[in-house]
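Next up is one chain by itself, shown in structure tokens, the form predicted alone.
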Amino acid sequence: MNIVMSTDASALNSEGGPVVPVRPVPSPCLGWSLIGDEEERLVLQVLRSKALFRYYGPDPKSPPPMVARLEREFAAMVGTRFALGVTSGTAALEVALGALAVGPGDEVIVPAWSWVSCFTAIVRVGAKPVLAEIDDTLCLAAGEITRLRTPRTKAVIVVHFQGVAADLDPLMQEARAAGIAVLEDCAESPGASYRGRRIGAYGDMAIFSFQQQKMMTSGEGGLVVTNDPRLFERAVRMHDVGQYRDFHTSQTEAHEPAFCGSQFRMAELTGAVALAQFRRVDQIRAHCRRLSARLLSQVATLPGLKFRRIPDPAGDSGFETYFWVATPALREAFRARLEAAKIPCQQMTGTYAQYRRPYVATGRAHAPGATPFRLGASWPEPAYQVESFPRTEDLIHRFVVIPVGMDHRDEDIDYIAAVIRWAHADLRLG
């Protein structure tokens, strides 16, 4: 039976079939839509204590609790020994890379399809980003670590893209065989799991982000987690101008020589909001997973649509559903129909093909001597050109994404599914 879009709810199509009235659907917002009494309560506790700095306040006998509590509860959820609050997800990447002793002369493998910070954080510590292909998980493709490793490869960043864990088993095997460190970027996927374990506990280190568009938010903020006491100590020093305070000594004794770090300490106000938001992560996942399952039950068998491969369907977060159509032109036509029906169909957070970004086109760092690249007439070299990433290019120009948020209800999902079926029929994809 055909479906026709109309602004007239009483209309019928030419075959007497149902009409789907055009109507708006909610914005696909996540954690920030739930900001309310709990965030206010914890923020007021901080303000009334007058202790805004995480390590001390007016009462030396009562250390400020918010960031410490967030670290303790977050580590328990992920399943790591240690967690460290920092100022942002970008800061978390720099802190983790510094803890891993990544620096000038080193190389770090990173998916070509990733957020700007995945590339720039590597450059900021003086190392060279090595771009890798993605696969139909929209995460790092198996085989890329083996293909791209060199004697200079120090680490690989495995990005768990938009609520879905990368296929960690083959990636971890490759990294361990190559003897390189694994840094999990969980910025877009807090609470997601793989084979029954939360992501963030698989690699040597992992990072999380609490920026406004993330699943849980404190506006800005981030965390670094690890099971390794040496890496934890180095992360603490990296984020606190080389210091290792008594608070952290109580967690694990210091053994590393002091070194020059930066300043990425999380404040208590940030910790208060992040703590309230963190306690809702599984609620957000459960809501979005239920709705994404409802959507898939109505559209997954449509011919001509290929849905994103999820390595562990029991562990994803469900807030974005991706599918591919045959060509980029068909993708634009599909998107146009969804947008005409007032359905957002763009990804909820900025992710880019790194080789298309201006900072890659120039190869510059903040100062001429700080760039890891050999700049000149031959730059960008082939490893940073569009032509070197055929798999990634094919995937990123053909997908349609359906975001789902905390304000969506069953009737919204049913409307979205009806519009997808209509667009599919209208484009004669059957």
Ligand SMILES: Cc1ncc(COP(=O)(O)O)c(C=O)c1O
Given for the second form:
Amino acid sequence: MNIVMSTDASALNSEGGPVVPVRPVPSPCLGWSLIGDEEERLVLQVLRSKALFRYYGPDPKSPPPMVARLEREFAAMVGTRFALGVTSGTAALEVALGALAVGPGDEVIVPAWSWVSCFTAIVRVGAKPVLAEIDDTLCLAAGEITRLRTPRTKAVIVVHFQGVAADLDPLMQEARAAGIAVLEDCAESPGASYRGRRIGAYGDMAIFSFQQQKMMTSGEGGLVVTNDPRLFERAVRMHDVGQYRDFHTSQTEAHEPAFCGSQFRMAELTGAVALAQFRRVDQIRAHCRRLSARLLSQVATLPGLKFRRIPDPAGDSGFETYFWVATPALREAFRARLEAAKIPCQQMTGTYAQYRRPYVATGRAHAPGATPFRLGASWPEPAYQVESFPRTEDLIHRFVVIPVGMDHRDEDIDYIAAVIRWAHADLRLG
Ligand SMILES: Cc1ncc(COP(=O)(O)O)c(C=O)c1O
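Having seen the form predicted alone, could you give me the form predicted in complex with the named molecule?
Okay, now the whole complex, with that chain kicking things off.
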């Protein structure tokens, strides 16, 4: 490869052009890199109170505050009436699907390119995932809800991929016309907004994740939000073995019959870390937005690069910048140049073509009778085979991603931009 990287800024590459001197670039990290005094203070407060369980502690006169406070502040930020802390984003998906009464015989539309549990959570509640194409937003493509809807479709999961709100106007319109519920998966995008409103309040329900790699983290953790008191009550029951405690009665009266739920309650220690981190979300967004704008101002007009479509740039979180080159081979060549310059260019979170995952290849659930797929029939059905997703396949093999985080400074961005320009010239993309 015609790559010459040097610590000498005046060096020339093998064709006589100037090189970009190699310098270290920080690893992209979001909320966890800010863990500090406030997280310590709140965690210590919980430990000293000895009240580790969210619903009661040793002192009946002072109810445990952390999860309750997180829920209040989070709901206020998103603009929903209710929020419920749970143990993970995956648990939140199962709780929300359960609240929406999704079960055996139902179908749920979900982007073919998404995190593992966007698929497995649907199977866990007994329903059938129906995979949909993505588009140049890297989120669910408009038109897919209409194309894939059947009389059995109960809901659609709209994933807001990596800090960016999906194009909610057309998607909501299609879902409303189809009469199906919308579950927004905001796991990767807390605080992002669309047309002036935070995501999470557009759909019937929404979920968030606080896993280590997410914008705000408590290691593990998640949250469900909704405006609908009936769905909230059902979510509470789903996450607390069917119970609806007095704590929640003060939020909204119970009307639903009890049912067999699971146990996904958030602990106070998790709530303490998540609360401190939650209060940093807008700071993280502002930092990453500023850096991505700086990067774009230097590379957005390079011919031959096509940048991810951000449906509402004002609401973007800015921590990953995506662009496409013409072919997968060029993508590998571009990445090789970035890696040689020590620039991380992998996504910060696992996202997969679901039709290539092992659980899809076998169609298995945890027990044979629990699978929503027809066993014995030829499998995978065409709807789960790679040939059925030409748009998704094309998009996911040609993009380059530049992640940035809290440790990046302006000079890091200027260096990344210089290397992108150099790689672009070196590959003769102009
Ligand atoms: C889009 C999306 N949904 C759901 C989840 C599940 O979150 P968790 O890892 O907290 O279970 C993730 C996390 O990776 C995700 O990226």
